[in-house]
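Just one chain follows, in the form predicted on its own, and it is written as structure tokens.
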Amino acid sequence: MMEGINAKYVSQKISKTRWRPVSSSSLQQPDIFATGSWDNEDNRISIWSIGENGVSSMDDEFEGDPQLVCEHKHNGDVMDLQFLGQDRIVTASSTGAVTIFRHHHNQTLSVCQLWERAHHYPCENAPCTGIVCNSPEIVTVGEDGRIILFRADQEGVMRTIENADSSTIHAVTFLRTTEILTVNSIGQLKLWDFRQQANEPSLILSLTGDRVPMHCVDRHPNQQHIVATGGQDGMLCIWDVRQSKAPFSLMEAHSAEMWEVRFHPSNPDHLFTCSEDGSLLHWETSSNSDTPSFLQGGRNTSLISRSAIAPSGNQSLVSAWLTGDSGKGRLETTHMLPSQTLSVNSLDVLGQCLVCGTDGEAIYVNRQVPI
């Protein structure tokens, strides 16, 4: 076992894996987060707390491993999870459900909002695959190609647009509080307005050569402009939505499809992946100068292609990721769990903390994560 690195055998595979938020002003490491399952018989939603109180005293227990708060059945494979504050959480469901989960104080959860069919062909449910919260405001994909606007406490849908897409959208994040971003099953990313009135796309952005299908999206926290994708063949792809039509790094990443990218919310310079293969990478953007470059492959990478030149102006603002002068910077990556052969299918990162969940019915968290 890699030090710093906590496992837990959950008896359910896991398919989402979220911290709950701390608030930004106070220096805590999180404590607690959320688990959602797939293929299994009774799928639920749990709560776990890794905090100091959560130590058990049985011998098979250990100091810092995850302790089971609650937990509540789930209609349907956890096929997202995010939360909504600190005390709900919205999960998306195999049955096209979206539902939001309040955790109470006295460790309970229970339902408090329920979206039943909000994805769904003529005839039966299409799979909800991707939430994004911005609160008080949610917004689900799905199978069915629609994009969805709620609100929290409001029992409407607030918009809909219907056939966003004529494939399948895999995941969705935020640009900015009126813009989202989503991936598709066809190699898109397409960037959506919400003060337009037309059901058409601002902008559309595409792997050129093969349709890969594309699973993950995350936005960097600080630049908005910039985004990573993960897709069907492994590969780690850096965009800049401002300039260019395609991406602007590509990087052999994993061996099968990519689950999950993260950028630290903090700390951006770096980056976490997961896989099918059974891997989570680390990556960290490393310099000898003050302008750091993503374009020099690291350990396990090779750098496949670069299709834009970093914007001319003052460097200093140009993100590691987007920066042009090559020969400067270069990009580490480190594996950080144990070896093993089941999916990774998804992580987040908070802190100094990081959480996965597995195939192999594993959560691992790793508390020392080096930021």
Second form
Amino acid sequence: MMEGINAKYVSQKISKTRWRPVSSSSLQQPDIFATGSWDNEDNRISIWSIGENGVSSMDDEFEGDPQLVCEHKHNGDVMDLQFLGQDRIVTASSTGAVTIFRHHHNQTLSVCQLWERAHHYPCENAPCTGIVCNSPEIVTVGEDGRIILFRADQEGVMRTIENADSSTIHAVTFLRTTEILTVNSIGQLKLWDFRQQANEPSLILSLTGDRVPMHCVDRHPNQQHIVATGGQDGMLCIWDVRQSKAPFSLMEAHSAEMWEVRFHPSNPDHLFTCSEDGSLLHWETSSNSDTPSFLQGGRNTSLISRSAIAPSGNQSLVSAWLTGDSGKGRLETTHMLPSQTLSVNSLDVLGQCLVCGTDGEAIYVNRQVPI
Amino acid sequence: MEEVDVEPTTTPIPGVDSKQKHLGFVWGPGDILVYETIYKASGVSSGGCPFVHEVRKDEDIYSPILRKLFNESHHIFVGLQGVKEDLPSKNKKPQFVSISKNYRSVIRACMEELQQNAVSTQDATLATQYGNQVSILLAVELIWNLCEVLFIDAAPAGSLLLHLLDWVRLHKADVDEKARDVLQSESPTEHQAYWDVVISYVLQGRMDEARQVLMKQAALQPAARAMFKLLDNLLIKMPIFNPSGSQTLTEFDVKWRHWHEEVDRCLQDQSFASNPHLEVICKILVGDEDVLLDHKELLSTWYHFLVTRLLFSQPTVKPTELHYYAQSSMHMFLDTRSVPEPLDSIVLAAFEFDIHQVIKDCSIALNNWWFVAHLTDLLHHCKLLQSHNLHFGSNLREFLLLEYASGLFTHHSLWQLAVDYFDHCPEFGRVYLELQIERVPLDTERKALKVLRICEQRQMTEQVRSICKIMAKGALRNNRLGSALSWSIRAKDAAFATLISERFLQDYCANGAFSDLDLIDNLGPAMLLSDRLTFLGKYREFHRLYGEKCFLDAAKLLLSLMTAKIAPQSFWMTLLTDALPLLEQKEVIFSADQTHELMFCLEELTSEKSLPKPDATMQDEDIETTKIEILRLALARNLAMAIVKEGTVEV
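Please give the corresponding structure for the form predicted together with its partner chain, as opposed to the form predicted on its own shown earlier.
Below is the entire complex, every chain and molecule, led by the chain shown above.
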């Protein structure tokens, strides 16, 4: 499992890693990814390549060693980072700013849109904590409890939900085109519908009584009612947002904060989580239907990316994630990193490629994820 | 007080003439702050300088390439601390050697990257800086490697020399480069460095390579074929000890002596007299010290000379004899006039097996604690450091680790690495961590959570409380009551939770509505943290019940808030006012007993309030009086209705 994993020390603590989306029709593996740094005097976003082109692969030994393509200074910690199509990157900053960078063909980066102090308190800056994109729409959340809707092609703000949360919103994801999900620091999952004018969530789900802060959320790529979240206690929660207000299942995963959770975009029986405890886990659940899992959901024809909304899958099929107790023996977890002590802050998986970044200032790339 | 080992260096502060100005300073964990004081010598008066200068002892920590060294070695360090104490030392030694090699390979990787950058950069000063760092790392790796051979691996006689040869070959690798130049030239034998290459190979005991290069010459001189053949034979036959073979050291020694005599005979026979180059090689083989010293240029260091000298005269040298050869070699090699460089003294101290001297000299010579801290830690694990107690702090290992980690903690980003180092300092690590962790700037909640995790894992309750308080205060300052409350609940800070609950209640009184319902409705058991928070939660519950038209439950809860003294008395009037609509319902909600209790509460409140407040205006008083009148009326009417109703039911 740990074979094929490649570590590169990059002299900056990495807060986010994201693959550049690839077109699914070409069956290509991703070869470009972006990283954001945090807690540095000068923070940066950087573009890396693991492909052969442009890189002199003299030694087989160094094949796949990520090579820096270009980088750009970033004001404040990079709190979140998402690709908006192939050549634009949206970042969330600890200064409260939301920035769109453009990755030019001549391998340079430039700022093409900046919303300064998008998130803020009356007098101070408020960190922007999360972003989700569904081109051209961008939704951001922050410590100020605001939810802001932007459009990449417009300078103004489309909509702001003030006081959407009394505590910090840690992450956001699209559920459907007009609906988003947010998770907050008191263990609530809130569903917001942009079609409604009222600034109230249309649904609140919560972990009963515990108030354990949730840090990350991801939606099943094909079955949109299935949502995974991770929180401060390192537990992985699977929710069925149609059915109950409490999580469908809770699984012990990590011994500290889970910073990111990702369904595999094209093979959602696989899920990945990373944590402050320095581990990266690969979860695999085998579905009991005879249909190969890649036929279960509809496939997106344009881009495979978590920010893209996949067409609704075959709802009649019960997802392997919701099979309950009987699923016990069939859920396998594997550690994907050699032992290390410092936090794995971010992960991204696309095709057979996985990239993650750590507080130990290393980027790990695995190009042979067994899926 | 001990004498100083070296004269302290002077660091000039730009823009400050220290002859005219007086400087004050403050120690920081890694840096010092320097400022001009307003000290007035007689007659001289000048304005103060507005600048505070930050003087850094250690610039290396800011080098992006060396950061990789810190990060990678942190990983190795943590692994080393996990090596089981109870393993028999026989099994541990290979583990320690491999850890030592890991450390060295990290140094090498860094060195290579610095080297590349030094070559590729356009900036001359930067290139010099990289160059300096490379030479420091080279020295560090050289010392580490020697310590690995002598102390950690502790090779016995026989193997010892083999390891020393490897050490010399690794650090005098320019021979290969030169050899490549020679062999790739049009006519290698004509190349001016040809014989240098041959002799360098022989000096390093690389006989096969020496023979290959010699072959080129032999092919060109058919007349001298016999002579070349003879030397080639001597080179082939030179016995090399094989530690894994069955041969004993004594057997090897006998064999080696035979070979040595044979070489000596060839020299006596004048077999090579016609070719001065070959004769020189032969003299080297026989260990002729004068000839060796003629090749100082090729040897370049006294320790290369030492190893070569041992190779051709004492291949079975024992570790205990090394110091004698080392000292004499250094004296023979260095000019009597020249003073040994720090590196020379350190290497000599290592050969003398004086570990503490090595560490001490390295500490003085290098400006970063990285090397001494990690090496000392490794030697400590190998049980090579006797409990060498310092007259300050704990032991040497802990002292050096603390210094190194404190340096890391001053760095805005590397502070996280320092935590694990503090963890493995049993005596003072905890205190250091406690003092440092509170001073980490907390810009975002995510960072605060990371710092909190560090504290919570180590049961540092005081620091947990302090961090949560900082965050709670920040949130309160920004009017984020919900966040502020969450933080104080996490810190179990009852006083602050009370304060924030008060703010919520004030806001409610001012606006007539609760903010942050998502939070207050979900307090759960956290509600019990402070009385005021309990009241807030319960009071909100009352509103919820009222909103859901559960009037009986709402009434009961409202009353209990007062009778059980959960509500602060200052809030009773609000509660009683909240009771009004319940009293005015068509249905009887409050029973006669409950109404009595309500009346009692009202009386208690008004009797205490009988003294008019000096700052209250007449208008306020009027409103208050009217309110009380209305309440009394409502209570009386409700009591009447309740008595009637209760009487009716009972009959």
